[in-house]
Amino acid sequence: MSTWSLALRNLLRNRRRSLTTLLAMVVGLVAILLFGGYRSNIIYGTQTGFVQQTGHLQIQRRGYFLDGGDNPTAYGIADYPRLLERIRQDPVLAPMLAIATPTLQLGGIAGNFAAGVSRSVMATGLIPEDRNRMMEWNDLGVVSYARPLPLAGAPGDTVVIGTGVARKLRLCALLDAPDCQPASPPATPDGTALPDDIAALSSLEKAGPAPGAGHRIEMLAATARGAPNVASLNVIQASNMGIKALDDVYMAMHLTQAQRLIFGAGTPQVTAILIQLHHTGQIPAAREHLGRLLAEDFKEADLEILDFDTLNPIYRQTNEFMDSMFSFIALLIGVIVLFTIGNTMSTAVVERTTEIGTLRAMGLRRAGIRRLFVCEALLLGAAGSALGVLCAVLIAYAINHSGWSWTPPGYSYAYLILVRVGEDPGLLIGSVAGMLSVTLLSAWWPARRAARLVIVDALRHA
């Protein structure tokens, strides 16, 4: 009779204890897989969102990321068209490149002066068609909350603002919010109400445009020479940006409009060139080659390359937090399973001491005794892993189709609770391998103790 069949018969001989141990393993593995799948979904989701917004890599003037956010004129890239063309035509970068597009970050004051209100904003000048293509990136297959910008094909003076900005500027027609305070009725300089006939004429002048035409606001910004510059803009949509702090200052506009605000009739510049690759794993190769390209052809521009991990510190912080939580939970469950299986095997050794002595007296070597108990543990581990994976996949499917959602801290809307178990082979393989390793470790000491029993003492055991 082979060692494996003998080990299986020994497990079936005490079904209750074997089932209890098996249940502990299944519950532990299911818990690890479900939390690991939830962690994977959060990490992959945040990575997808950041790559859609900022690309995998950005080329900036050195120091802009740390010190130049409020001074785009001092850190502008003047020769950006030639740089873009060089990147797009490069034989090494081109196959990896999904899109390369320029962007200009600027600050200013947006005002709805007809209502007498204004607020500071952080505007992004971009090429809408390029940005909408970036929003389509979803190499990791997660649920994407990105929506295309309606600026594509719209006139050059159109903008999109956050819902927080719309509320501050009292553009209530753009919001589905009954508590939004509309613009106050017109008044004279001393605060008294205008006569009805004049107020009627004023209201006609200030009446909102036809449906779909947008809402006029003004934006004040400082030019490269420090002079104030004002642009009349047409708001066509208020978008919920998800994060309230961003939603209260967000504005997106055409790149040409942003360049006119900052540089006027001078040479237009940008603050960054966004590079989105087909796959995140291509970052090291693309960054290395791009660094050589900049050092050879654009050394005088003093440019640096930043990846999305550096540009978005919250991504690294989220990963570290989720990894620490997963490691703690996995360690806790591993210790529980370790002692559960170890207790089961130790009890089996005590109960089968006489049997062990008989086997040794019949000529079975110590290695054979160790192999017998290790095979029993492996059978338990294999069965527990198979059942655990099956249960985890079924529970994950139920969770993913339940519609459960939650609102993360600092966010404005809810996100679906999703668990990536079947879609994450690394998690499955790592968890099963970890469970089998714990099983072998827990069986090793009892098996060693069983093999070291003295034959005569084992046969006399009552």
Second form
Amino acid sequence: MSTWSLALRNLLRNRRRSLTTLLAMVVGLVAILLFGGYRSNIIYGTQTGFVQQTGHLQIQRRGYFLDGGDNPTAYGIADYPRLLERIRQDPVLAPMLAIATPTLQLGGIAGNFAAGVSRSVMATGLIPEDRNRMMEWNDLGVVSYARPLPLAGAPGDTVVIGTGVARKLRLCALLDAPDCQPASPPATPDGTALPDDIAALSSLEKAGPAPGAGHRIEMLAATARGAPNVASLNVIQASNMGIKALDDVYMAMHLTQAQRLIFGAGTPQVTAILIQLHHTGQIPAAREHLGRLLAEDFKEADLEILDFDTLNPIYRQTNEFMDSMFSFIALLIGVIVLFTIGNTMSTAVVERTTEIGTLRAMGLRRAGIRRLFVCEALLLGAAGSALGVLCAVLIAYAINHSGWSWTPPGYSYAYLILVRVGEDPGLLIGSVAGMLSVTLLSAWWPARRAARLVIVDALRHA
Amino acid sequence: MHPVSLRQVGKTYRLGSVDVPALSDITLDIHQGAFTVLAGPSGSGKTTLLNLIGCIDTPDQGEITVAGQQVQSMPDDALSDFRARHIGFIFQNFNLIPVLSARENVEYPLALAGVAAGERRRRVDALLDAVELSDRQRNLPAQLSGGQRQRVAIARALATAPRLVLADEPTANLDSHTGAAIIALMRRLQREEDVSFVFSSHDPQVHAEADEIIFIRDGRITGIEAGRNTAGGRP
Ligand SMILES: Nc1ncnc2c1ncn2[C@@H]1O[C@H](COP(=O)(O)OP(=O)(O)OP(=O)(O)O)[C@@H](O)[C@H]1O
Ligand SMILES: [Mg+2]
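Starting from the form predicted on its own above, please write out the structure of the form predicted in complex with the partner chain.
What follows is the whole complex; the chain from before opens it.
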């Protein structure tokens, strides 16, 4: 006959009311958990995507990130093979390191001169094998949609471009777009759109007739010395980059190709070294050690380390956005549950006024009365939490196996709708603790009122 | 020593700006082991007086001594503990805890007083036996008749072997036949347990059993009479 069993019996006595209150809590908790699970999934998914693309840390020349833009020559890292070697061999960094890979960012003009069209592009020179390994990073266990670059193992002149670039360059065969207008045979076979000197450069670069000539383009860029340089490239794929602004300028090529374009026969350089760690949580340690290493051995190179948050401000913004939505929903539901339980408990106190008077007369202290109602509310809260968690986990399972999908803003493909409820102990514990706190809070006032009833008035209550 | 002594006790209710004197200048001793009845017309102050004696209400003037302790200025928690130890209550509407069985209702005050489980079991068995409800002990109050409920209430009031049992019109909600049986039961247990009973009642049957009758009118004692049945009392 403990307070708990008394509380339980009182709850069971008012089955309908208890069930209604329970239902409100369950619905509230399910909503919070499902949204929270969805939010976790988005955040983890976003983080995974960025880690796969940019790594956790990047080493760049100081100022390149903010001011360098498409000027690789002013911000090149010449000493990068030694730096890479040093990072890979470092006894502290090596165990944390998944991949360290160089990259060269450059701007230029891509032209399908055969069709008389061109557009400016932002090209990334990269090591495809490294990048493809980076895309395998999945420390957070999300469904990854990253597709490997087809450049791995492909000849040095192959490139991948954004569909926007492909469209502009009329490479319709690479697109699944019926309204794309393929390149009509140019008015003059030599391509009058091209200035003579560049056409000449282009033909120099061309090593005989290219295979898949329909996908050949030319890339025009400024060399380190400011002279124009042209490379003939073979487009093997057009990928949708999701964000149109990026899709319209994207090009990925082999690092060696990019370096030849910019530095010609000179010392090849890169604009950044991408460092991918095994775990995101290792960033501070790795960063600190790397900073020391740079200061010791590469002082004259004037390098800086950019971390994940700086490289991807949108990640933090996404986080903050999701957090604020989550907080808003949680607050809303908390208030609703607060009033529902508060109302239930208040009604119970009024109904049981005589009983309260009787218990007090028999010698139960005020605190005992308070405990009785608080226990009742806590039992409701615990039952609501347990049921809510169970329902949320079941619904999450159903959703995760339903194959529902949507295309988030900035994505080019549909994303499976996944909610991480059972896999997120922080969310579960936090929500349940929140629910119990709200329960306690809402029961406190009615319980206090019950405890403060004047005994003789309570006994007179009909 | 008297289980209850009141000295110049007064109690005034305030209704808006009007003072309603419910009790004035009550000086009174309740005798140990007696069956005392408060008699008086409706509104005369019987319930108010019982509440003061039962330490669930506080006087505006005067001193109240229960079981040798001055109670009028005790803090609330101490007073609660004091009631749990020394005072049993029987109510007109029985006031059993609806979610507890007959047995658990009797056991409740023992649990509250911290009596060990084994001792509790023995005491409850004896009391249920005494009020002849052993075969109904699993029933909830709603599954009992009025008379049965009041018997459970009597057993509950006696559970902790208090010095004093207070009953405000315990037979008012019972038919006269059942009422008579309840009075007889209370009388028997009062003698067996050697406890002081104080009643308020309009019921002539109750008056007939009294050791002492205290007459109240308009909040004042108008007379004290030895009851007709003084055989069992020790005034
Ligand atoms: N809470 C209260 N507020 C105001 N006046 C009250 C209150 N309780 C009792 N009174 C008044 O005090 C007086 C005594 O009331 P009390 O209930 O003690 O009478 P009683 O003798 O028990 O009557 P009855 O036989 O009808 O039960 C009455 O005049 C009543 O109106
Ligand atoms: Mg009365």
